[in-house]
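Read the single chain below, which is given as structure tokens and is the form predicted on its own.
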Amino acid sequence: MKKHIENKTYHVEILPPKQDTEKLETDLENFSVKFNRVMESGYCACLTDNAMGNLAFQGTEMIEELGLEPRKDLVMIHLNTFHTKGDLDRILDSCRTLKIRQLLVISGDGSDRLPKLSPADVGATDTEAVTSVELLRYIGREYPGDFELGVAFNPYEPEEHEFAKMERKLAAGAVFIITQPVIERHEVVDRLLAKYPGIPVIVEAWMSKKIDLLSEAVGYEIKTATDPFDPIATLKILHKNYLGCGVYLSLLGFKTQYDLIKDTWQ
């Protein structure tokens, strides 16, 4: 992760497929052009997991279905705790076959629709639940050297709370940061950096020109600088602020905006 940060690799978003879409031909080839599109630009990809609780295809399953090919080091799995056990494992080992190294670990969004692991499934005992934590220990358990974990930071939580939950993921095993979405200098992300200085942070900016849903995400009104929203100035905005963080692109317009990323991160 590092490497990204150095060597300025954005990670772009793309969200596979719900399972019941109704234009799944166009939803797969649209899902193909974006992949191969960021493969080419060098940068990486980070797949999502059943996004928002809405079941959906898996990333792995996508790369091997459509034959695309990962390069190496280019493609992030998120992945959540709505799994059954057989699923968890057959996740993980396709990602060790693809040589998909670098992982999301997150608790995730469920539904009625989602099973749930239970702590029996990845052996947790002091739990009645099972979160990123206890997945990330049953990854570094099973899966010992076969993956890069990171996991995800959100500076809306109340800080004690949500940072006493970083040291836990931490002491499991991540290894690197990925905050949700911020359109400015945030003092919780800089206290972040400032508490833990040798591990990668990635800083999420919000790519969608729709501001409210993220104020309906964090739960108050996000203020803006500019009317209407304009993403590709807030990118600039997070560059400058935060040099040493990598950049998680989330709800990227592939057609409006992708061309115009490139010349925000001199």
The other form holds:
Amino acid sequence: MKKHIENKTYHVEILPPKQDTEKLETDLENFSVKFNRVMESGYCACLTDNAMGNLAFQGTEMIEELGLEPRKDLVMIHLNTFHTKGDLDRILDSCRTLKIRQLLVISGDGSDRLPKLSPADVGATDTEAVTSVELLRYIGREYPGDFELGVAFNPYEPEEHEFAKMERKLAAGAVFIITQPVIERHEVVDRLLAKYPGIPVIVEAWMSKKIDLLSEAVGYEIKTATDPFDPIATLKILHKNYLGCGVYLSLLGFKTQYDLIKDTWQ
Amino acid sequence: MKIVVCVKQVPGSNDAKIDPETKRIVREGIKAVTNPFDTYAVEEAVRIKEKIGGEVVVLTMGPPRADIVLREGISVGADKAVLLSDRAFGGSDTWATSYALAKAIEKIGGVDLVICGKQAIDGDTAQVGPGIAAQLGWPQATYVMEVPRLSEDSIDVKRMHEDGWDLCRIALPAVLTVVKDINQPRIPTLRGRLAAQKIGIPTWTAADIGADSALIGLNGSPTRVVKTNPPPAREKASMKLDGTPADSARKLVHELRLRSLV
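Next up, the form predicted in complex with its partner chain. The previous block was the form predicted on its own.
Next comes the full complex, and the chain you just saw is listed first.
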């Protein structure tokens, strides 16, 4: 992950098609185009796992079924706790086969349709529910050395609680951190960087113009300096404020924004 | 073992309206989904097939677009699908529907087991599974929560009830209706979805299954819905939980449990 930061490699989020899509062929084609474009750019494609609790196809099966070619160390798979044990192992085995090393391990958003890992599934005896901590321990134990594991940091949660969780995540094997989207600067992210100077941190940039969606997602009103919200301008400010960090681009517009980001990370 | 799973297309929304004239659910403009209880039936059938071999056929009665729920069944492991679709089936109540489905099951032939969800979430009658058993003259077990044993000529099932469960052995062929405790339905893979899109699904009419026109549709339905009202809107309420965070959390869990929410 340090190399990504040194090489100014963007992390570009791509959402696999939802299970209930009525235009599967089109969505698969769009996914392929986006994935290949990110690979050609030398960026890291970050494939989400049932984002927002919406049932979607898995990143690894998309790569396998569509015959996509992940470039070495340029694909990151999100992995949450809403899987059966069988599916979890299949995803991890596929990642290993595809030589995908980077996993973002998160607790995730559930839904009625999604199964949930039980503590017994991941060999946890000291908890009633599986979180990213138990999942990290399981992956580290069952797939030693195969993966580089990252975790999420939410600066909008109560700070003491979030830092305590981060301690557990790092103790469980996490080696890099990706924040929730921040606009320009966030003092809690500043404290995260000060507390863990040796750990690569990737700050998430909100690339949608709909800033109110971010407010809804994090549960707080996000105020911005630009009105209407300008994601590209804000991305540039984020780079200036977080020089030593990587950047994760969420909801990036491939048609309108992709070509504009080429020169933003100087 | 040849297993038929009966599935139903239901509105995938809580905002379904009822036509005041026909008393039927207005399905136009509302996205249809597989009846959630039927997904457990499909999963159980596929698990049995994976365990002892055989074939799973998903069957539904509805308009042409009901093929969506059949393709969902194929995407998670069913082998074949049959759509019963004919204007002559329109207006069928649960008895006439059971008759049509039973005739289709006879036409499929060589069926050892029929599995249905315990009920559909739109009609909520829980009558079609038992109705099929009655039409076929087969034994049935409802509210099945586990299938601990299966042989060529009989099946053991645990039937859930308020105070626990009964272990029953029934001769095959038989009809089961299942509850959601029976399994965790798998999520379709992309490969499964793509295969399901390509599969050909035969459409059978009333004539194809040799149905007696006096026993299907409105003519064959001994019951009529004479009045339907949507349930009253749920009242919103709030409750303040005082005390330490630990006390509040305990009270919250207690209140949620009282409402069977956790």
